[in-house]
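First, one chain by itself: the form predicted alone, in structure tokens.
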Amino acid sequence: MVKAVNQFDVVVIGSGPGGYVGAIRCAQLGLKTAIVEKDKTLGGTCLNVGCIPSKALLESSELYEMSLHDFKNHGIDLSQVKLNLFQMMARKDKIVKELTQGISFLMKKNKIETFKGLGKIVQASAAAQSAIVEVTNDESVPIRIETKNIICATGSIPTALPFLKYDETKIVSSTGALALQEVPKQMIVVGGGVIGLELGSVWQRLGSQVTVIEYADKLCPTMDQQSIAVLKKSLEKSGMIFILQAKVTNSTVKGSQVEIEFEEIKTGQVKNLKADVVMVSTGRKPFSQGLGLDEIGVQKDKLGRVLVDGHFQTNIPGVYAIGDLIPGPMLAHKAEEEGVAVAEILSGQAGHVNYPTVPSVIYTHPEVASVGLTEEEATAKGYKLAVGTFPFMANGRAKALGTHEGMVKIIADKASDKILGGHIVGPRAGDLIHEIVVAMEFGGSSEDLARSFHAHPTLNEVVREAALAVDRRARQM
């Protein structure tokens, strides 16, 4: 038995940032919209087991570390500081719950009908301008939804390794690493990317000895390596250990510990390492299982990413894909803008995403943030560069905060002075990067930033000084 539902203009499958933001924009533009979500709560990976809970724990762990080591410098004496991991996790869960409830409210406010269950495209017909999405769950009969357009926004999942299978207790994905019931004495992080460094730093601050094993010869290879070098040095200072150019080949659970085997790529030497918990952070892959894309003939690349045209439409008319499903950085804000763009395209507007201004942030301490091209990328594209850098060490506000590691780097085209990229490592880098993003969005130059007012004393002054340094006129503060 199948229950039929009246026709919608748009059905969005997946309620992560791309899905729910895209659905809201569709509704704002007058399109009758439905959203389908397989999990109990809306918000997708980002809100439930990704961006939001990880940032909650990062903030809590940073405050804990400050209470142990930094408050004395401010004249605040704390005796017998204790970690209450249960309360820390409860705070994280409360934040997630409030935000997921907020998204449910937004669906109702915008008159978006929500269907809970696994959404599968069972029919797509360009000739009839209609498609059918079937929603199944364990609690009710399947529901068939008729729609003119479908936006696939089902996101991604962690990449699993055959010799490091998740049990989410001893060998964990990022999801399991957000829900550990006690601080492991030793933790191994397999993969030195953004997620590995962020969650590794959480448990490092809370008392775990963290060792990061990375296959490549550098951490976060797509980001500015001068900034990453500052981050690596800071993390090493806190006690984190890095083993680069090493390939993990096997793992064995022995009692309360996991023993992993890895091979040094340069020497071929095989070594072993034990830990209480191993977190696998070797990237993510598109999640389209059960979506019905293969059955209706949607084209994918060899990495399983859905191929779309310049308007986010697949080779099947009326079927669109956004976010982690398609090529490009797997970032929540990128997915959001793509969701908005599709909504505007469907309503006859000129939806567009300016990919060169998508920022990336690593929420460690210090934070690392980037937008645009690195020096290496800009040089490879044939640009002659003018580069300006300025340290937080020389900034009064950073000194007052007691967090003065790092710098701001502005990369400009030497001929036109147009900003090609910006890179920040230091306090609140994830917030500071956005004035460079806005400048680049409007085709701004380093001169534009250099001549803009920046209140004193603020961290933002370092951005201005880096812009001044492009023309060799930074001032010592």
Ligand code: FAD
The other form holds:
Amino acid sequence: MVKAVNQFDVVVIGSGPGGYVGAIRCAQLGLKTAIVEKDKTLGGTCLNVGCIPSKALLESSELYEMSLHDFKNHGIDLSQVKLNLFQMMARKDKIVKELTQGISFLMKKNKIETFKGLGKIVQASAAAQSAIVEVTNDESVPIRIETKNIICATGSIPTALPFLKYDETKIVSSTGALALQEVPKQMIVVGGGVIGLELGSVWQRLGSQVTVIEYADKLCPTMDQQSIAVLKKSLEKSGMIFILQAKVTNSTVKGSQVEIEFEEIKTGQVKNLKADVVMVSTGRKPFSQGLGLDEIGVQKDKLGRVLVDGHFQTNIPGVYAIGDLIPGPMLAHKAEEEGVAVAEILSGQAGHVNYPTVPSVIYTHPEVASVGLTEEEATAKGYKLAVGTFPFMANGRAKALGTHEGMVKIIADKASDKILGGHIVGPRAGDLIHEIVVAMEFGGSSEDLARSFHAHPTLNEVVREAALAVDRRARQM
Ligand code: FAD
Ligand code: NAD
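Alongside the form predicted alone that was just displayed, please also present the structure of the form predicted together with this ligand.
Below is the whole assembly, all chains and molecules, this chain first.
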């Protein structure tokens, strides 16, 4: 038996940042909207097992590390600092619970009907402007929802290596690494990208000996490499070990430990390493299992990403896709903006995402943040560059904070002075980058940033000094 439900203008499948933000914008624009989610709570990867729990643990672990090593310098003597991992995890879980419940509240407030279960597109027909999504869960008979449009926002899942099967206790994905019950003595991180560095930092700070094994010859290759060099040096100082250009080839569980075998790519030498926990963070892949895309003929690329046109429409009219499911950086704020844009397009407005200004942030210590082109990318595009850099070392506020490693770099087009990119490594880089994002959104120049007021003493003054440095006018503060 199947239960039929009234016609909607839009059914959004997936309630991550792309899906829930898109659904809210659809509802704000007067479209009758439903959202379908297979997991127990709304919010997707980001709220449940991604951005939010990782940042909660990064914050707690940084405070723990500071209380061990830095507070004394401030004249605060905490003679007996003790880690309570259970409380740290409980705090993280509470933050996640509050935020995911908040999404349920937002759905109700915006009169978006929520269907719990796996959503499958069983019919899509542009001519009749009618499609059907079937929702299946354990509790009730399948529900058939009629809709004019469907937005697929089913996100992504971790990639897996055949010889490192996740058990989420000894061999973990990011999800398992966010919920470990005790601090591993040794931890191996396979993949030195964003997740590897962020979650590797969490456990390193809490007492693990973390070794990162990375296939490439550099960490985070899409980020500004001068910034990444500062981060790598700082992580090495904290005790993290990096093995670059190495390929993990096998693993064996030996008692309470996992032994991995890896090959040094340059020398061909095979080595072994043991740890209590191995985290695999070798990237994520789009998730569309059970969504019915193949059955209705939706086109994907070789990586399984759903192909869309400039209006986020797939090759099947009326079926749209956004977020981690489609090409582009796998970032929550990118998914959100695509959700807003597709809602506006469906309402007859000119929804648009300005991809060159999508910022990315690595929430390590120091933080690394980036927007726009790197020097290499800008040069490859044929620009002649004027580059200004300024260190946090000379900034009064950074000195007062006691964290002054790193710098701001502004890359401008030499001919027009238009800002092409900005890269920051240092305190609160993830917050500071937005000044450059906004300037770029308005087509701003380094002169615009340099002439804008910056309150003293703030970290933002370093952004201004870097802008002044584009024209060799920086001053020492
Ligand atoms: P998702 O958030 O993945 O949501 C998809 C939802 O669809 C899920 O809830 C899933 O259950 C549901 N779903 C799938 N199939 C179906 C179906 N057939 N029927 C019903 N429901 C379905 N990004 C940042 O910008 N900043 C960060 O700091 C950051 N930190 C991260 C940390 C970690 C550890 C991880 C893993 C990711 C992090 N990300 C971060 C990436 C970010 O989480 C994703 O880019 C973002 O969640 C993508 O949003 P989305 O809406 O496309 O998909
Ligand atoms: P990633 O793409 O950032 O890094 C994966 C790394 O693994 C790469 O450096 C790659 O060279 C390496 N690698 C791949 N295969 C390997 C192998 N067999 N052996 C050793 N190294 C290997 O992916 P991630 O860190 O898993 O993160 C996934 C996605 O989640 C990213 O796209 C990122 O955008 C998103 N994310 C964002 C944030 C943030 O914005 N702060 C935080 C976490 C995750």
